[in-house]
Amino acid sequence: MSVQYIEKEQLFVLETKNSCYQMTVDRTGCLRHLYYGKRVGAVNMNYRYRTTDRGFSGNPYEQAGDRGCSFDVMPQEYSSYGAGDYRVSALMAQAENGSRTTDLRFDSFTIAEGKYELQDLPFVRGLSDRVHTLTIRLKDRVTSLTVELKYGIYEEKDVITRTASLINDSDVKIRLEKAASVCLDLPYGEYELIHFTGKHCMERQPERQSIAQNIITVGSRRGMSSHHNNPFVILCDPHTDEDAGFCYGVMLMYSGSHKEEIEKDQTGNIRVVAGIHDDGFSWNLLPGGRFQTPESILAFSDEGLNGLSSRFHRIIRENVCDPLLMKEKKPVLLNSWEASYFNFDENSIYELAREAKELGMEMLVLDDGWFGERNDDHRGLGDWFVNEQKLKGGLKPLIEKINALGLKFGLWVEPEMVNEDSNLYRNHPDWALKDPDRLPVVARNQLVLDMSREDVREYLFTCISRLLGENNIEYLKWDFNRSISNVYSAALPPERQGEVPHRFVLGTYDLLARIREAFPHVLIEGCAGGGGRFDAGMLFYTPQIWCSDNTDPIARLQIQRGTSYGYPVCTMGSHVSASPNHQTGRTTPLNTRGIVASSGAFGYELNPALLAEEEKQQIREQILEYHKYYSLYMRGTYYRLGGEELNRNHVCWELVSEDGSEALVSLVTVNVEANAHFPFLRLKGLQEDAVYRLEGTDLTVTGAALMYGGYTTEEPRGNYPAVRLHFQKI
């Protein structure tokens, strides 16, 4: 079993197919965070641990005798507020009467089959995998304040994920003030940190730094999960490459404001905390009540960055996305926005759809511009009635038509969100988050909807369903175009405002979970402006979310990269668009822009009427090589190839299939340099002893010599040149 609990050593020992996490319960009935790492067999770890008394660490009451006995310095599995440690906290309540001290001690615990669930919130699914789930309950036994910690082990395929429920006990209310989903703590080594950083068109952008004696701090505040902070951190062995080091992920599964503190003590010991952010956060915790927080994924890897990233990855692809939606294969489409923009009628559209099916593609997605008055982003937003003035006859005759020209259709959608200028707004002005006699900041020239109100969801729910209901609409693409500011709600008492910001994103989900649920073939592909919301919370709903509004293939080749940490390449929609780029004007071939696109849910965003017939050409070219390698776009296992010397000037990736016997690499040159040194590179993930086949040449090699000896390519030159290669064992 995955998960044992020793009697005799109050140990809990959680096992996966390479990793192990330990916990005890210390003669103060506090949970002690003992490990985790490579598996080390039947020891318990409690051994590497010394104490000592450590200036200005109190002592709990009980061991008042014992200096070295501090929760200041011990490694814990979720740290309170008040009782003695000082260091960054997952919990902060306060009780009735004003305090604010919570001291946690072990109650009791339950090992069961399979994986648990949460309700409202999104999480890993169990599905058909060998999972268990630990319950570990701690109570503080002067307010009642009861946490529930759950641990999901997923023993084949190396993941841990971990919730906290919050449970009041007494018969009065508790506040909760922080409520974070996990606390970790790593108290030997030396260790960086990894985060992914960035702005609106150039999003998850790794920064890795080392941790001095600090609090580092990586978050939103936006209501979102942001393009400039993405809800996911790795910490690392100075020495850790892209190959080889000890390293480990924390992923939150939120799609809101959220915060990962790393703490380094006095000690040496690293804490990451991570879950909802707390300014501006309270919770009105009712007698009987519960507060969920979100999962979080949590894996270790001993092989290297990559081997980190195919964790996240499998877990992601297989357990975190729709299972239903990812078995179905995903259209190659043409989204109408950078062909259009704002100025089209139906004739354009229908044109622009009968391109695409001369070219090969399988859906038109229709974007911003089709619904109430809009003709630009002034105004609109929240009338999801059609605009028969550009549409004559409305959506439906023009889906026909499309339809029958064998191309499936698509939808851009912006629920919660709404212009000033709309009919919705006239008629509910209290449904948008604004502050009493006070003016709303506006972005994009829109506020937000209320989510937290059922009035709001069900008016959307009401417009969705009639529009998939009327029309055969099989894509949506759901986005999400400003920060939230002014989270005031005009349904809720002053004294619980401060939970609007969760129950906004609680109302997300359940607007998104009923479409789902009544529109289960119905693709949906989550937008923020690109990728402002692009987490694990929202590839619950969404399986694939526009990874950036920047298509610059070269600033996408980082955008994808970085992503690639995380995320897998399925997840990442990526289209190929005009040259002179729209956001950057850059210029660059078809053929690099088509390498860099399909390494994600691929489509086109041009207007093809523009494009010369060579150009045509190679776009068919281009979209029977993607249905040829699909497989390995969905589900292969994806490596970052490169050292120093191929990253200075190239950006590689490969992709290999589940059993070796194929491999896809891809290598684009961001700097063509005259007398330049060939670029070489080391396969990854092949047979050593099976017998590979380059695709158009009479080159036979084994995977062991691809491996440990490379490859070398042809010469680059050109504006940024890229070469796909095909390795199929023979």
Ligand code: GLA
Given for the second form:
Amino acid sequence: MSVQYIEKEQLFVLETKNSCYQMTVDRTGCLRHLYYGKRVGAVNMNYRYRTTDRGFSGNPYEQAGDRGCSFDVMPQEYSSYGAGDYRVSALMAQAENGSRTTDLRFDSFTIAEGKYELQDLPFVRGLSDRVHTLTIRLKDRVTSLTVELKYGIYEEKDVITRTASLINDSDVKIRLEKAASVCLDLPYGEYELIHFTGKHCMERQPERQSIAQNIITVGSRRGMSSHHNNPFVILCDPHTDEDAGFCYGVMLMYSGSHKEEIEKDQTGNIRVVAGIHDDGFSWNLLPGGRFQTPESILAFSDEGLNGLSSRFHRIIRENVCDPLLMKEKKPVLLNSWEASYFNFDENSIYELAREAKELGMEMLVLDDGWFGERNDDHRGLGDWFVNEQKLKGGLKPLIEKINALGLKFGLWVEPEMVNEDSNLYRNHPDWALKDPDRLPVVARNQLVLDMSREDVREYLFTCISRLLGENNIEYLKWDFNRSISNVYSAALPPERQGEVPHRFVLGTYDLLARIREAFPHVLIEGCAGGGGRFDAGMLFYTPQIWCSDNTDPIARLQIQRGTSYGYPVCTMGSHVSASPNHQTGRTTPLNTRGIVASSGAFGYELNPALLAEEEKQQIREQILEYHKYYSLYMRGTYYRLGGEELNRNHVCWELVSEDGSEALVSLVTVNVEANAHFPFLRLKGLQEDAVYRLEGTDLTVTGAALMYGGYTTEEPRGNYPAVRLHFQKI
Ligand code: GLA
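Next up, the form predicted together with the named molecule, please; the one we just looked at was the form predicted on its own.
Next comes the full complex, this chain leading.
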């Protein structure tokens, strides 16, 4: 069994295939964290802890004579504010009498088979995996605030999920001011932090830094998980690289404002606290009420960063993304945005579809501009009714004609937004988030709808389900094109305004869940100005997300590589666009664009009518190849390849089938050097003794040769050349 409670030592032991997690109830009744890392056998890891009188670290009252006993220095499983632990806390709660102290002591626990589920929030699914759930209850004996910690132990997948619920067991109100999902103390060892930072058009760039005696805060206050900082952090040994070394990943399944705090305390212990951002947050926990924090996913790898990524990839692919949609083949699509922006009519869209079909694509996606008075980005959001002046006869006949070509049809929507210049806003100005007596911040000429309101969600559900019910729409692109500000709901009283940011996210999840339930076969692709809401929370509902508004393949190399630390390539919406590129003006070969985009949820975003016949032929071949390697792209184990020398001029990655019998290596040269060393790489994940043939050549070599002796490619020449190598076991 993956969870054990050893009564005489009051010890909890959680074990996955390669990792072990231990906690103990110490003599103060505190739930002390003992260990997370590689499996250690039947050892109580408490032996590592020594006590001494740490100056200015006070002692719990009942241990007043024991100066070595302090909450400030012992590793905690869920830290709280005010009771002598001066490090960052996971919880801040205010009692009726104004006190902000919470002192959590162990109460009880249960162990159950299967994975717990969350009601209004996304969660990692249990499915047919061997999973156990450990629930531990901690209680503050004065306020009767109970913290229920849940752990989902995925033995085979080497992952542990965590979440905390806060329950008010008293008969008076408790106000939550901070409620994190996870607190992870790493008391010994040296660590570096990797987080994924960025901006619009350059998301999720890894930044690695040492952790000094300080608090590093990563996060987003934008009401969305954001382009700026992804809700995913890695802590690793300073020597850890892609292929070797210890590392830990902490990922939040949350799409709103989030905060990850990493503290190195006065004596060198490291603490990570991650959860909903507490700026602007408060929650009125009424008697009997329960507040559920978002789920977090934890993994440990002693096989470097690639090993850590593969654990996240697998759990996301198989247990976060909806298995029903993951079973269906993702269509190769043509998106109308960079082909025609707002300038189209029913004939030009039909023409795009005809060309798409002719090139072997499987779906036409009509992007922004089809509804309301939406001829530019100043108006129309909220009016989810087709603009019949633009699309004569409406959507239905157009979709029928496109379907008759043998092509599926997909549609863009941006449900959570509204333009002031729209009928929706004119009729319901109070449906937008805005402070009373204050002009709201506008972004892209739009405001944000108050998703905490049921009437708003009902309106959106009616509009979207009418569109999906009346038309054969098989895909939705669900966009979100601004950060949230002026978070004030006209529907809630002043003392509940701090609930609005989180209620907004819950409202979005609720709408997505209702639409998924009513139309389970409609594939939804998430989007937020590209990859501004690329997180495991959204992936629960939308198994692919537009990775970035930057479609330049050379920029995309960095964006997709950064994204790959936490998320599998099958979740990354990725399109071949025109050259010169619309965002950067860079010119790149079509072959390179195809190789980069096909490592993702693949499609095109250009006007095929503007292509030469030779380019069209190349696209036909790209699509055939995509189908040929589809299962590697969707389910292959992903490795970032390359050492310092290779990475200087190239970006290289590999996808390997689960049994190691087939591998696809892509290499893009971003800087061509004259008289250079041949690009050299070592493959990963192959069978040592098996013999592989390199497709299109006579080369046959063993897996061992390719993994340890490596492979060199031809000398790259020209502008951003790329190669793709397919090795198949013979
Ligand atoms: C966002 C998306 C783009 C496109 C436009 C339409 O920026 O990321 O792909 O859909 O909106 O307005």
